[in-house]
Amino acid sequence: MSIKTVKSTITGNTYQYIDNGDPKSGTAKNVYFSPDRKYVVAIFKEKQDHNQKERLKKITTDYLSRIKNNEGGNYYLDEIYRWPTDIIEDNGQTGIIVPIYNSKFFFNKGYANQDLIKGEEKNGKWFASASFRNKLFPLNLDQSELGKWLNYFQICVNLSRGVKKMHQMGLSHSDLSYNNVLVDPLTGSACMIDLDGLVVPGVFQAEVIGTADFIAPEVLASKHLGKTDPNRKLPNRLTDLHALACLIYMYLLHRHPLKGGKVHDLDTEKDDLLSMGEKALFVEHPTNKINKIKLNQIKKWDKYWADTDKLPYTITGPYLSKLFEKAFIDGLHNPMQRPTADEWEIALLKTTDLMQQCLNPLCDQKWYVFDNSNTPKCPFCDTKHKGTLPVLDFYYQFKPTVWKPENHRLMVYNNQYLFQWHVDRNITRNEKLSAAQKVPVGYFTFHNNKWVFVNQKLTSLKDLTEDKEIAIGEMLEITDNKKILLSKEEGGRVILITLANK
């Protein structure tokens, strides 16, 4: 074992790595750790040509500084990306410096019954599949690694933000898949890795067409054509949006949106090409059922999540259901119709406001999305909600004395918080929120057999039904049809309360 020193070709900085003769080896790079384990040196196996080196230079200088110098930059570089920070040369080979992964992205326990993957990185593939969640599967992940259903929504928010930021900078990922993200379901974290192959439109084309399961249908359908053929479709921003939709569907429903029961060709390779390319069809298409998942063709470990009658995509709520239809029906063969990363982020956040805790302590998912019925129940374990359930619909001032619905509601549960982004429509819940904006302004609780809201920070909270101001520190009872003004400031919302499950 030896410690080697290498020098940057851009900054002149020097870096060290430990060479024990057995690096972590990926498809394109060998990866070595620095002695202090703060970064890795990833050395390309093949010689990089002028174009490839120029791309790496742009990624580690221009684009890195654009992220750093913009609002929310630290959030992206600490939480969402492992962005390459420098380029080195080592014996004529090109390498990059990449900050090390956060410790939460390594398995604490791994499999339930053996230590084989303890300490390994939490590649996203582990958490997209149904098998590894099944307690009867021989290599099932330990329950302590799986997190709650609610956490997977936050994972998807982080992925959407990562793609949104790239697209805002004019970049596209080109190979977005569960292999290129690390996820931690315990904290709802997601981190995009292997970012040295980004596509810069008009400057650097994609070098790969993507990873099976995530390649857009138009790319697969035209892959037989030459690279210069005008009809050949290569990875770009719109193909990223297909991959992102697939990832979100798989993290929330643990099945693939296009892998159904329809067989197009007895040759497996040709069948895959058709079913994911030219003939791709959503497994839950509402009117064309030919590709519906057939449970008798599914491995027993996967059957629970593969049952689209029991767990249809609509259990993800109204906002996401609409986007899944846009992605896998309207936009499947019409890329311009696909939802943007920004649309996914907004829909995911609005959906987390619809979440309810399952009352069954043995429920594996722990949370579910309110189904807009008067008798809500958990779709995962069929446990019915007990007691009343306050539903808060938000209204905004369209013009003086005219209030319009926002198509946004908040479900109340015991100790549910209210935040500034609920109170004021001028505050957007995104990565640019300040620390002060993340502090709750009040909370809901079930007290003496009544639902109440405790005002912690709102200076102009008013019960419009009773025509009464509610001071900081006071409680406000939550009753059916009550109207509450959250703030008199411009952008302040009114909420209308409905008690479900009466």
Ligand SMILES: Nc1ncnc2c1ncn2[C@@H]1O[C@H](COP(=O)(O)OP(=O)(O)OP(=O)(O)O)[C@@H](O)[C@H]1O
Given for the second form:
Amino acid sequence: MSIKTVKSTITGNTYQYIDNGDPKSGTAKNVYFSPDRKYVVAIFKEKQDHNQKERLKKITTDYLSRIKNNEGGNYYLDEIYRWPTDIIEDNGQTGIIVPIYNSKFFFNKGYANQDLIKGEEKNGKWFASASFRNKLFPLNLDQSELGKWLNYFQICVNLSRGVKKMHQMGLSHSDLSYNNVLVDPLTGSACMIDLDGLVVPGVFQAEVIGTADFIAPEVLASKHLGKTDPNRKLPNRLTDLHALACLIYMYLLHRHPLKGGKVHDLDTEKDDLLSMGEKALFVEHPTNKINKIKLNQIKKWDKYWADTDKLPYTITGPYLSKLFEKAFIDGLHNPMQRPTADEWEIALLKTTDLMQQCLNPLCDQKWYVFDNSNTPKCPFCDTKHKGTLPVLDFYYQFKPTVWKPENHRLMVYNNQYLFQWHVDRNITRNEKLSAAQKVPVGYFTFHNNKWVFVNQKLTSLKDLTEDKEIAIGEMLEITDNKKILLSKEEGGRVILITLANK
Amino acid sequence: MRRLPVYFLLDTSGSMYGEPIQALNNALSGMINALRSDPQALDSLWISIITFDREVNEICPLTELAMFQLPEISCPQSGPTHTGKALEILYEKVQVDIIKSTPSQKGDWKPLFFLFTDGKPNDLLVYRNMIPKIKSLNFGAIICCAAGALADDSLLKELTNDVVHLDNADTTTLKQFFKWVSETIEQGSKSQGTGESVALPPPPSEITLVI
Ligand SMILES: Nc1ncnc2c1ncn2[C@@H]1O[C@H](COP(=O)(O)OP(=O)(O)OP(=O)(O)O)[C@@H](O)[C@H]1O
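Would you mind giving the form predicted in complex with the ligand, to go alongside the form predicted alone above?
Next comes the full complex, and the chain you just saw is listed first.
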């Protein structure tokens, strides 16, 4: 074992790594850890040509500083990406410096019944697949690793932001899959790794077409054509959006959106190429049902989540349902129609405002999306909600005296917080929020058999129904049909209350 | 949904007695553990192990990886290598095990077949007879591993182009070989190149691939 020192070819900085003769090894790189375990030195096994080095240089200089110097820079670099920060040369071999993975992305326990994967990385596949969540599966993941349904929405928000940022910078990932994303359901985190292969426009074309399950239909359908054929489709921003939609669908519903029962060819390989490519069809297509999942042909471990009648995509709520339709019906063979990463982020966040905690303490998912009915129940364990449920609909001022709906709703649960982005139309809930903007402005609670809102920070809160100002530190009662003005400032919203489940 | 069946035919003839069989057991259990730590492999892999010496034994019928229990493999102190007879059993098993595609049901992936031997077939006639039949089964890949000086590469080449020769059957070599085997099995779930797909990942440098 020895400590080696290597030098950057860009900055002249030096880095150290421990060489114990047995590096972590992937297909392309050998990976060594720094003595302080803050970063790794990943050395390419193959010699990198001029173009490859140029790409690495762009990624570690231009693009890195663009992320760093923009709003939310720290969030992206600490949380969302393991972005390469420098290039080194070592005995003629090229390497990159990458911040080390956060410890939350290693299994604390792993399998429920044995230690085989304890300490291993939390590759996204563990949490996309249904088997590992099934307690009867011999190698099921421990309950302490699985998180709650709400956490999977957070994972998807983080992932969407990661893709959004790349696309804003003009980069496309081109090989988005669960292998390149680490996931931690406990904290709702997702982290994109292996970013040295990004497609930098003008400098580098895609070298891979992607990973099975996530390759866009147009890419598969044209895979037999030569690379210079004008009809050949290679990965780009729009194919990333297909992969993103698949990932979100899989993290929330633990099944694949295109893998249904339809057989297109008796040859397995051909069949697969057709059903993921040219003939791809959403398993939950509302009118064309030929690719519906056949439950009797599904592994017994996967049946619970494969049941699209019991758990249709619509359990993800109205905003996401619309996007799944856009991605897998309208946009499946029409890439321009696919929802952007930005749209996914917004829809996911709005959906978390619709979520309720399941009252059944044994429910595996613990949270569900309000189904807009008067008698809500958890789709996972069928437990009905007990007691009234306040539903808040947001309105914005279109012109004096005319208020229009925002198509945004907030479900209230006990001890739920209200935030600036609910109050003020000019504040968007995204990674750019300042710490001050993330402080709640008040909370809802069920107190003496009544729903109340306690005002902590709103300076011009007014109960319009009772024509009464509510000062900071005071509370107002939440009753059916009440209208409340959250702020008199420009952009301040009005909420209309409906009490469901009366 | 689709299963990926993988068949291992393992030589347990007399010459494997002693250290080699220990090394084989070791390497196999290492490989199974590696596969059982891989969520993709756990999703689709089914494994069968057939041993052959004078007798042919299906010691593990085709079983889902998560349910798979690896038994200790033993071998007699002496005796012939009935590779041909093993191929006969394999031929029967594959025909029964594999779920074929029908217009209403998706079938299995093309199965993979790994043959490990340290000698040459003593039932050469049967062996040669079985070769076209085995080829007709349409395996996704047939990979033969010949370990030690006595293994005959050229006979194995009649069965497949993919013959890997190991200089000996010690623990380190076998471990490396079976690591490569698991990488080969796992390959389908990795990123795919833009060009033609390559059938096998490069074998570790310590192994000579006879092509
Ligand atoms: N930043 C990091 N922090 C900690 N471990 C790392 C880091 N980067 C890589 N590793 C480890 O090194 C291994 C190989 O790295 P990586 O996957 O990036 O290499 P690769 O050759 O591009 O592999 P592949 O493309 O096959 O996934 C990883 O599986 C992981 O265990």
